[in-house]
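What follows is one chain in structure tokens, specifically the form predicted alone.
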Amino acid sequence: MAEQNVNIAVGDTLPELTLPPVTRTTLALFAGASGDHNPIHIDIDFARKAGMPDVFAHGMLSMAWLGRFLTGWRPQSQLRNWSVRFLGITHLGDRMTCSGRVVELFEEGGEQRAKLEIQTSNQNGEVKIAGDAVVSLS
């Protein structure tokens, strides 16, 4: 179960989630689990015809990793809002890290909440997704 410590301050960082390198198997398994069988993510010939050097990760796979990251810190029932911007392609071999920090503490509807800045970045520090989330601290 996720940590329940409410001694949170603006500027605090969340424990990072570092994932294994993205592989073709990762993409095939996500395609099956999500129902997203877009060939750009699983068929190298299709990807090359589209002008890409190889297949690449689904954007929603990276968003799923952020969901795992968030719910590793707070239970899903405490997630109030979450949005992202897709900034770059996650390539095969990328070793992604999800990170975040507290940027605001506030109360809404009698509930203590924290606004977080969240992101995924690869082993070279290139941000692939950036966004924010609001979680309940109550």
The other form holds:
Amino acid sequence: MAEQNVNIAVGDTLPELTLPPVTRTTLALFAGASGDHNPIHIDIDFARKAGMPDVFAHGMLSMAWLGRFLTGWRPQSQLRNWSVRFLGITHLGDRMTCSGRVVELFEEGGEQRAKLEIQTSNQNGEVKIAGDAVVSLS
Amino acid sequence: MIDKKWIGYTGPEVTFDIERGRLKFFAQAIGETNPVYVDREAAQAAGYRDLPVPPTFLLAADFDSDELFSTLAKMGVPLGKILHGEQGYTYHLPVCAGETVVVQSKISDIYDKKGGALVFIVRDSTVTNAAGELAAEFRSVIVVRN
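Okay, that one was the form predicted alone. Can I see the form predicted in complex with the partner chain too?
Shown next: the complete complex, the earlier chain at its head.
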């Protein structure tokens, strides 16, 4: 497995993952699949009563996309830990991109690991989620 | 204002069955097409017993059991006023379709910012497999807009 790491260096970027625009259907399916039935994501009447102009995406939908992005780069068995901060609301119609880069290479738990900075941003470059992940390279 | 007496509150143990069909539905909802997440043979070829849960899936235990929302309701937090502030995961062992895991969550901190306009609820959860091994941990920070 070592050969896959030969070219990894601090500053390297991961292949971006671009998603289709967020639709109400996306949110309905994600509500069912994730178990998060909070009506603020699927019921415009509820959202308006709560003071929002419309429904908006679950933060966890974007984090699930970031999960796809990470496991598309390295197998999930190499993902050690990660966390994100939800900085802004992802709205209907937003076209999100997941991106990330290697910020540190280190040894821990008897293996080589990379720390990544990751984020999602919309079509206007507004960052909606930012965080970091530790991935084993061994 | 949320009573800080809730710091340290530990919820009941929640049993969560990892169902293959649910994992396929989740993959579909997030556009995941990697066969490891939708095809048992591909998952087994990758070394898993069955379809593995993808990185963020285990939070579903919280939602299916209604443990998160019922705890928030007991704390007097209205659903329309919450935002997800942070989420993190640490993995120890794979969790796959066909397993039953036990999830337990504890409120580890409550603090406010902006003079109480925003209240942060920090919740730490553990995921234990049938062998009693710690498989994963996750942390959720819920923000309440007052």
